[in-house]
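Starting off, we have a lone chain in the form predicted alone, written out as structure tokens.
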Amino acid sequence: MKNKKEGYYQPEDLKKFGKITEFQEELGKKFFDYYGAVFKDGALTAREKALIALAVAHSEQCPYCIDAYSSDCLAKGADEEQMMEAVHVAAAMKAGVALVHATQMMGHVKKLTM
């Protein structure tokens, strides 16, 4: 009997990301060109962009991105405190985004109950 892998996400799949061009080479290459350009130093440093990416990875709950950008942040000189602070920013934003939509619910309920 074969060993069954635990979980849907497999860490080794992250290493295969570069192969997304296999089924659609032209668009895959365009994506990687764009992706590479976005993460270069600009108005924001590559380190700052890595911290943003780490925060988004947590907000979007992508295990591949969390692994990749945790490593990238460390490689670009971010420390654990900065990384965790970025994650807390994402968490606060995610909570705020959910709560601000409560105004829509409240308005709808008021219309229905008046």
The other form holds:
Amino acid sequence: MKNKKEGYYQPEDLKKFGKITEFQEELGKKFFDYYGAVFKDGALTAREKALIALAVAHSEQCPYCIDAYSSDCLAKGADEEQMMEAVHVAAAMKAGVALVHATQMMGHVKKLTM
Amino acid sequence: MAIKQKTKSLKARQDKLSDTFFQLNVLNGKELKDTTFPKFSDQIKQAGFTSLKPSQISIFQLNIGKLCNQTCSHCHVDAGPDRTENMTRELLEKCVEIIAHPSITTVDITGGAPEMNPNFRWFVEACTALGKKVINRCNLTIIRANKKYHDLPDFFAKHQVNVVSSLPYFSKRRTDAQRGDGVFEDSIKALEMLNAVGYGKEGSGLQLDLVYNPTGAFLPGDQLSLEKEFKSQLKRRYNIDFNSLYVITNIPISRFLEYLLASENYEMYMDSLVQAFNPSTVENLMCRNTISVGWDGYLYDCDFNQMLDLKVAAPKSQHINDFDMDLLNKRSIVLNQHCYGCTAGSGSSCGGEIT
Ligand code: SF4
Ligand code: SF4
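Shown: the form predicted alone; wanted: the form predicted in complex with the partner chain:
Zooming out: every chain and molecule, the one shown earlier first.
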């Protein structure tokens, strides 16, 4: 049987995220300060920001972020419906982004054909 | 709508976890799991406390019975309709004598469903007659459970009882998943009845607080922000008003421990509690100003220690019949691994966050 530890994306690696400062402390620290500040309550609530992050995690297809922001959304009081709607926003954007490029294809085809 | 019970009590199922010694062994990595976490008492020492002492007992909390009309899947009391333990009138009378002590300002009544104890109304009246603030931890659905409980909102209002009620979420799905099918609908109806007599309404002086606790293996978010969300959602969806939201962390004992083990979330959850240890919560831990009395009159540092059968470390004052305020104020609080639930993040107590 394949060793479970082999391959990419080990769930336990998520816990090591903070350790990226090991190879470059100054920039890593700046990033985490910025990251922390972004997710605080502001004009948007921390819960709304977590839902946006959950949507982005899906469109970027990052398993770490999906786990992290599923937990974070739950903790911040979002429910399953809100979380699924956020993922639908990501999915609709992905579909829209693909489809809006069809105008490029259509224009090109129309230019080349009689 | 009748409530569909989630389960039976651990005791009725004769589950190993109904043995409190077994639970403590699990929490200390000696049974079922071999994972050990740093000792809570060591963390406390590192935070600068040689031992944890009470400041002054001012809250007298009583768990007057394990009988309940619900069997919530996370219940730390292991309460339910199949439990029969209820505090007797004789013991309650003894409690009233002690409550008269001037340092006791607040009487906090919990259960089970405390209203199911036949002495409940008499006891509330006796405490308010002494001029004490009375908190009743009401599960809401009891108000709807039987005709004889329908007038509870009026009774609470008459005696200015502070009603504190669990509502884990403002939607049916989450609430019923934790508390049983039909609980959400009945809870909303009960909240309407409480609002109708003035509870939660500005200027009425009738305090209605809700308790949020996570419906799963995750830690609660920020209290203020959750309160805002609950207020706006409950108002918009059901026209319900309430005063404050208390955010409470689930303590890894009893049926919540059972859930953590069965869902294979135990290590992850304990680890998140340990990682979130916050030394600044220690000063305000509820065991520092509360004494907790069990249905059989024994004394504990808190309701959680009570459910683990960890009696107060005051050998000459372990029962209500031997209550000695001085001895109890000098005792050391009994700590164990479940205490991590009170010190995670912003901390947790029966009154919500503590920092
Ligand atoms: S959590 Fe409260 S309402 Fe639910 S079973 Fe336990 S005592 Fe009863
Ligand atoms: S579980 Fe009880 S004794 Fe332990 S910290 Fe919490 S309130 Fe204090």
